[in-house]
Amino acid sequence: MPKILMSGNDAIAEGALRAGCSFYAGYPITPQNELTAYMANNMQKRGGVFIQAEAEVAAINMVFGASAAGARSMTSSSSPGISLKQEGISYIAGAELPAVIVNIMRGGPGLGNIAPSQSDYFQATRSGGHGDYHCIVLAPASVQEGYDLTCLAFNLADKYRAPAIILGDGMLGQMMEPLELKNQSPKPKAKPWALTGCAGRKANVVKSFYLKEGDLEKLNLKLQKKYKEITAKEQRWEELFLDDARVVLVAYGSMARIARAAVKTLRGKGRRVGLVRPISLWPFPKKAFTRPKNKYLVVEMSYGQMLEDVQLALCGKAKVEFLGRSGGGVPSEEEIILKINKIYNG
């Protein structure tokens, strides 16, 4: 199949369109503006609805409404914009609605800068809004995966009636790579729970507001049962050279590309180094951490957010080291190699 050159932001947008996204609402913020522009240029041509909302809060609540009506719905933003959407994401989770939220992370905290970062990991995986809920979180490491995982996110959101997050960063959003436009997303199935009018059937109710004593706890127990099923079935990761590894690098997204280069360089020098790349950040792929005799090095564009999940997965059975930078700083291949050599010799 022929490939085309496309940026990460555009690939995510095209993946959404090919997955059957029929409603998009967003508000401009760098470094994800190309995604919004792509949707603005293409949604109407493909039979969908595009709205540039007056604010991020408005955009996520428009997604709530469109999803409740049965549309495959999406919004996108970057770190501070995603923070503003958290209340709406909690409402979507509480109402058991499918939706896709794209976060192309930038440096923080505060307004920060427009450089790539991975410091929204906690926000995404710990569910930055109020209440006991989770979002499915997928982390692409290439333009192709941006496209593929966006298609997957829509399918998982529909399957589990839950919000799904694509967690990228400014590096992934802006880079351009060859992309194969696979038609891999099945036609969306009917949604008998949707608010499509009640003629000829019992009226549907979509809400996250429960005042009667005990009703909200029943909802929460239902959600927890669903999250256990997702945790059991939807862990995703990639592994490289683990069979003989003494030291295992752990990195996700754009950072995993640099970690992979460091692994290949070190293997060429006889170092037995491997790589685990989490693809699903929630559920975190605990099943990938089954070699407690290894030493681990977690590398992030943050100051140790995914590190906590790696430590929890290993439960104290292996030594875990850390290398991280933030605020737009990116650990280099040379920094990783230097750290690995210290661990290897130590």
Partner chain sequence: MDRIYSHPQSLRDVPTHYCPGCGHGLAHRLIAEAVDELSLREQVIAVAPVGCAVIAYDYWDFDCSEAAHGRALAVATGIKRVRPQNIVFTYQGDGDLAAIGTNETIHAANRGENLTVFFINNAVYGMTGGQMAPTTLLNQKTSTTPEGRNAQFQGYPLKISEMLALLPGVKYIERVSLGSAQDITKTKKAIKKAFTNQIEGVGFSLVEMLSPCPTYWGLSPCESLDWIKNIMAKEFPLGVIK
Contents of the next structure:
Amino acid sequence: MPKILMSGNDAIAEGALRAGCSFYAGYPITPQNELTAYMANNMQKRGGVFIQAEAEVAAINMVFGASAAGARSMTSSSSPGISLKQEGISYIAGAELPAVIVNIMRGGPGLGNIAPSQSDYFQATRSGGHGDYHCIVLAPASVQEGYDLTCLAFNLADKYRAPAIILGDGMLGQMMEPLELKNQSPKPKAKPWALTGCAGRKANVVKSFYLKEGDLEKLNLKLQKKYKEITAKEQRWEELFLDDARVVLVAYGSMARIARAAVKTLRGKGRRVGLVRPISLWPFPKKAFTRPKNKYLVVEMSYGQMLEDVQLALCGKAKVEFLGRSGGGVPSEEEIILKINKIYNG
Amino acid sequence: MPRITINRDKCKGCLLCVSACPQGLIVVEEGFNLRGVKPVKFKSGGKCAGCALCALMCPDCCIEVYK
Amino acid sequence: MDRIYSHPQSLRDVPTHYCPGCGHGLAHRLIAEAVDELSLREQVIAVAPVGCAVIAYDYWDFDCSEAAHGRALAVATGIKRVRPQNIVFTYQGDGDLAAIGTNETIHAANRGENLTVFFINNAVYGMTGGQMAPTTLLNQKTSTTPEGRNAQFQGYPLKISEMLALLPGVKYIERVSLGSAQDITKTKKAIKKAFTNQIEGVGFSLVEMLSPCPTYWGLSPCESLDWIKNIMAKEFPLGVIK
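Can you swap the form predicted on its own for the form predicted in complex with its partner chain?
Shown next: the complete complex, the earlier chain at its head.
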């Protein structure tokens, strides 16, 4: 299949359209604007609905409505905008609606800057808004994967009736790479719960509000059961040279590309170095951390967020080192190699 | 003769129907209903015209009108 | 003998949680009657607010969605755009529509969404204990304006219907009242018109209802109706605004 050159933002949008996404609402914010523009250019032509919303808050609530009415729906934004959407995401989780939310992360806190960053990991994987809930979080590391994982995000969101987040960063969103427009396999589920008008059935209600004693606890237990199933079935990761590795690098998204380059350089010098690249950040791929004899180095564009999940996965049985920069700084291949050499020798 | 029925246990005793009835045919009961309020009742034997103003004013849909 | 007034099919026969004399029960019933009379029950999708009417979906017997506080018109936009064949309406209080949700309200109206909005104006936040609403009258005492609303510190009652009427996307706005039998009859007519507009694709239609809150006005239900007529309707004049 021939390849075309595309940016990460465009590839995610195209992936969504081919996954059957028929509703998109978004609001301008850098560095994800190309995604919104791509939807503006293409959604209507393919029979879907594009709305430039008046605010991030409105956009996520439009997605709530479209999803409640049964459509595959998506919004995208970047860090500060995603903070604004948290209320809506919590409602989507509480009402058990499927939806896809794309966060092309930029520097924070506050208005931060527009440089690539990975400092929204906690927000994405710990729930972000109020209440006991989780979003499925997928982290693409290439333009191709942005395209592929978006379809998976829609399928998982539908399957589990839960919000799914594509967690990218400014580097991934803006970079251009050859992309193979593979046939997607959207697997939309029947939605008998959707609001379509009550002809021939009892009235449906989409809600997250449970006042009667015990009812909310029941909902929460149901959610927890679902999260347990997701945790068991949906861990995804890529691993490289783990069989003989003494030091294992752990990185996701754009950061994993640099980590991979470091691993290859070190392998060329005979260093037994491996890589674990989490693809699902929630559920975190604990199953990839079964070698407590290794030493681990977590590398992030943050000051240590995924680090906590790696430590939890290893339960203190292995030594875990950390290298991270944030606010525009990106750990370089040289910095990683320097750190690995220290660990390797120490 | 037109008449009304009142759902005694749904009545919250707001009395909007009492002031709506042009014939003064709705009065407050002495006893309490299941909600713990004194509900209203229809005074039979009066000249109910079946105007349905009482039902129109009732916020709790307690009144049915027959004509 | 025929039954000439009874329970509408679209309203479940259950007691509501509303206080005695509350206008929500009336508004729910009038909407349910209009839905039945226009044969919309199997087509309609309602969006309930956050506020006293938060569980309106327990009372209406047709498809309903909740919405986060103030977001009803964003949720309704999402529903209507993907299911234009359905009749979608929001039911919102003054705090929901004219304070926390002002942005969603203005922009849904400005986009000219083909939606129907029922706006319950009772000049207080009822659900949370009678705080000042955007529509609270000057000098009106609430739990957060214990000395009465003072324009110097709390500004003026917000006339959002008049503001919305300025927008070209808005096709119909009428302010009605639940304060008397005659007004209730007019309210029902306005509700039906707002639905009919959507059926005919006319566009954004809003019915503002001045509605009694005896509990937080500190008045009896009957006094509350007088207060609407004699005081509230002076600040919020009734009639077709657009």
